[in-house]
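Below you'll find only one chain, the form predicted alone, shown as structure tokens.
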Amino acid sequence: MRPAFSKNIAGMSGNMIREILKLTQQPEVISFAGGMPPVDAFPVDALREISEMVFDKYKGGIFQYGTSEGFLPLREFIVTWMAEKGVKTELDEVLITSGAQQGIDLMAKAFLNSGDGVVIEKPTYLAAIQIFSLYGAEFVYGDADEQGFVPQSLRRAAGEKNCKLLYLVSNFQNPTGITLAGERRQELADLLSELEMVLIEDDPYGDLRYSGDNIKPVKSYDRENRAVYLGSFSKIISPGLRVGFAVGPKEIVGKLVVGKQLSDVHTSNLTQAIIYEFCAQGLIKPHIESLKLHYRKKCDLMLELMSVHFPPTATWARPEGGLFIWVQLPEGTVATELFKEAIKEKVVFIPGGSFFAGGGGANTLRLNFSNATEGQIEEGIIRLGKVMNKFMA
């Protein structure tokens, strides 16, 4: 049987990430591969105690069907917990998403015909580019440097293609590490008015900060209501529980729910009672402190071990917050063929050229510090270390 797929999905291969990811499974290999929490950081012991509760509070009603905008308390709370980001909201312009990246996929639903153009920038998180290519989208590139997107290269990228869209990972891009200045927001929100687009906003690790102060997102600059704000419960207390939210002017949030209706009908009401009670009960902020400590630790134990194992023509930036340490190798280097020779000695990360629509990237490499415990970070990189020198000598 040949089966005759969408032009759309035949083309398409599977999230490179979850396939390095199968790898994990063996007990012997050290990962820095995936974007995950460790086990340990979930806190198993009041989601337990939360979740029996839930059951007593809400009886047999939790398990019904609820509405597609989301469990209206947890909706509540998000409009609070937004106004202390600076983001002023109301209730219908929030709604629970099955985790933040169905809302890359709801926003490409409701904005993208085949041809449309997507700016974003290069190299950005290969989820959304799987995403945008699935409803046909057309990649242009803005530029980027340390200090995140370069706003005037908007209004550059904005006139090669019909531009709707403008995806960004504003706080510790997924995969450089790399913040938009907090100066660069301000402009950013501006361009959109005058370029007659909208923003997604993705942020799922800006409540990670260990340096640096807090920075306002893109959102709370958003006079004209031309961003969507995308935010998510996965990284600071569970992905398995999937929920997510957006955060957009209600013309935008209607048409999310639209399609919501069509793709899930609404987000389990059961795991979103067990978020909302976790965040009603004020665990989520000594939480998230907590994790900051533990990642901060290991952030700067892969660093400290980096500089000394890694070769020095390797090159990184310390990030100021999120999960990830983005490597550069001299040109030339295929970092696809430094995995192989890693996987050798049981040790695995991502190679960098995944991040880039279109191609480049091949001498780059993303690395994870969340999940690994610190013993297994200093075996992993002494590990790579060897393998990175033996191959680049």
Given for the second form:
Number of protein chains: 2
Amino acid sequence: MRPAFSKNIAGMSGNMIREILKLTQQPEVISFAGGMPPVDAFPVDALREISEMVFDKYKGGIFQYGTSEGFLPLREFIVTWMAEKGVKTELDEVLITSGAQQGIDLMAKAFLNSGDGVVIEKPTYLAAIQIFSLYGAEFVYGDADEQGFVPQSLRRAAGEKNCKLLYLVSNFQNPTGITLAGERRQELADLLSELEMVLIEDDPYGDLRYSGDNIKPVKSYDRENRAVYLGSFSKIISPGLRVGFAVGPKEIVGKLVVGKQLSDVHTSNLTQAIIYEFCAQGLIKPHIESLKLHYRKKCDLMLELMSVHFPPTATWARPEGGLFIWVQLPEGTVATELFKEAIKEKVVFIPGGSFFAGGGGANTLRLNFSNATEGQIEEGIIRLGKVMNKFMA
Amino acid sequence: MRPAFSKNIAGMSGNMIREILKLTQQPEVISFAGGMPPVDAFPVDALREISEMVFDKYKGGIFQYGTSEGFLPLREFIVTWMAEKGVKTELDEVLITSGAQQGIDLMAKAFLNSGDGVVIEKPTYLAAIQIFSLYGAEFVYGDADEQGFVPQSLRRAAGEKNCKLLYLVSNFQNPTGITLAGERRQELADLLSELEMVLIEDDPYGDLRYSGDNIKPVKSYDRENRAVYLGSFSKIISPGLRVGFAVGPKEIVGKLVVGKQLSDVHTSNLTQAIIYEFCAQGLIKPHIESLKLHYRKKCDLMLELMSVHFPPTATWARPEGGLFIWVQLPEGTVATELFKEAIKEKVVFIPGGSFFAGGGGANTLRLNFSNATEGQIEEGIIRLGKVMNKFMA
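Having looked at the form predicted alone, could you now put up the form predicted in complex with a further copy of the same chain?
Then the entire complex follows, led off by the chain already shown.
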């Protein structure tokens, strides 16, 4: 049989990053590819105790159908959690999602007709590019520099195609690690109103800041309520539990709830309750502090080793947080070819071209520092440095 | 702000059934509305023990990202589970979903372009109608009688519009309770090949048979591999854990995996592992047997009380399994009006019109017998009988 797939999915195969991740499950391969926490960073004992408490406290109710909006105590917690980030929100503006990625999918479902434009950065989060493509979106690229998205470029971009949505990772962007500068955030929020656009502010990494001052979300400047903020517990508790949230105007959240009802009905009550109790018991903040110490140390180590072992023509910036270091190789260097040499030496990364919708970025690559051990970082950067020196000679 | 929502979601508000379910959370209201297990039917102690075992056995790994295809041991279990149902399948034909409903959504995402036709029964599962609508589907109605879908009607239906998909609930259909007759299943499977159509066989209730013989899924007759079978643990373990599965040709499952990656990445590992261990420890079959005893008793009780208290002009068939009794009122009786009277007497049901895409069925209603206690069934049917007798006098 040759099934007649929908036109948007027909040409799509698996996400290249997830395919690379499968490769890296071979032993001895040192992977800087994924964006995963290391297994030893999960608060397993605490989560185990919390889950026992959840069974005691909620009993059979936790196994029943829940509301599509999400587990009420967790939604209430999100209201206070956002308030601490400078975002005033109300209960009916909060939806619990099965990871922040589902928030992107639900926003696409709520807004996009085939052919509509979406403004994105180049490069940006690969799965977001793919999700929008699956709804038939066309891309318009705003400008970005080392201070992040350039607000005034939205003026030009919004005029092209039928652009309703702007998608940004505001803190420690994936893949570049760049953070949208504080002074640009108010300006951007004001422009949303002027241009009648909706911002998807994706912020899975914002709590993982290793240097510099915290910056309030764009959403906190959003007086006309035109931004939907997507948060996640994947990077600060566990990705395997699949719990995130969306915070936005209730009119939009109402449509996200319709989409949620019609995709997975609701996120698992058990995982929502575990996340809630972990937060409510006051375990989340000390856990984030310990993750920050842990990741900062790995980030520093990787940067230090890179400056020793990488060829001088490779350049990168020190990220202030998040999980990634973004490397620029000289023009003409092809990172996918470098990848083939690196896998022979059992060290892998993500070639940066994947993050460029519409092409480009062949000479870039993304390194993750959270998942490997310090020993693996040391050995892996030495291996990769050798491969790079040979490849780029 | 007036956001420009996508054309398919713009007119859609919450699912009527879930809105009714919110109403029924008032105390004293006896609800025959939902399709929920009763809270006391959940194997809470066993699930608690299983979850402790999951923490011991899988440790931190359970909190890490998993593959989009699903938790490997659970996928392997599904292969044997399907074999017992007469369906030979292989590992790469199995995808774990966040409930069977996600399987419908992913099938729609994989196949439907806006304007494509989907063949459905009238009436059929409300959320399926809404999911297909969200992808811009148009509906073509096959014929159905007390033996279920009439295979030869697919010949006519498939010719209308660009129909690629046929959606059926093959056992104890929601809302009618009707089961597709065994002798029609081979014929239907053969027609799929002839007409180059793909069947979505949604079977959340198939394990809950109270009388008659088990019938093998349509999928078991599907020699050319044109059917995707959707199964669920919602009705036989817990809906709140949100675990279901899709089994189909690997070419189709490959596209479902792409859609899954781009909607929620993967289903929670913890809930998948809990479901797996519950099954692997041999707890699933005795639990299904106990549910069948429990639900059969409630079904019999409700039917007996209905025959005493309902007006003689109301008719219904005895379902052989599942969760619902489908009631026909005389032509011209409007069940949504009856509903308004019933809620005053604190008893609720689902007016059947919701299940008819494109209108119709105003004189029908759906009663659920699984969720209420025996005492509530007794009191509720007496109340509803009084309301009906008065309303229909």
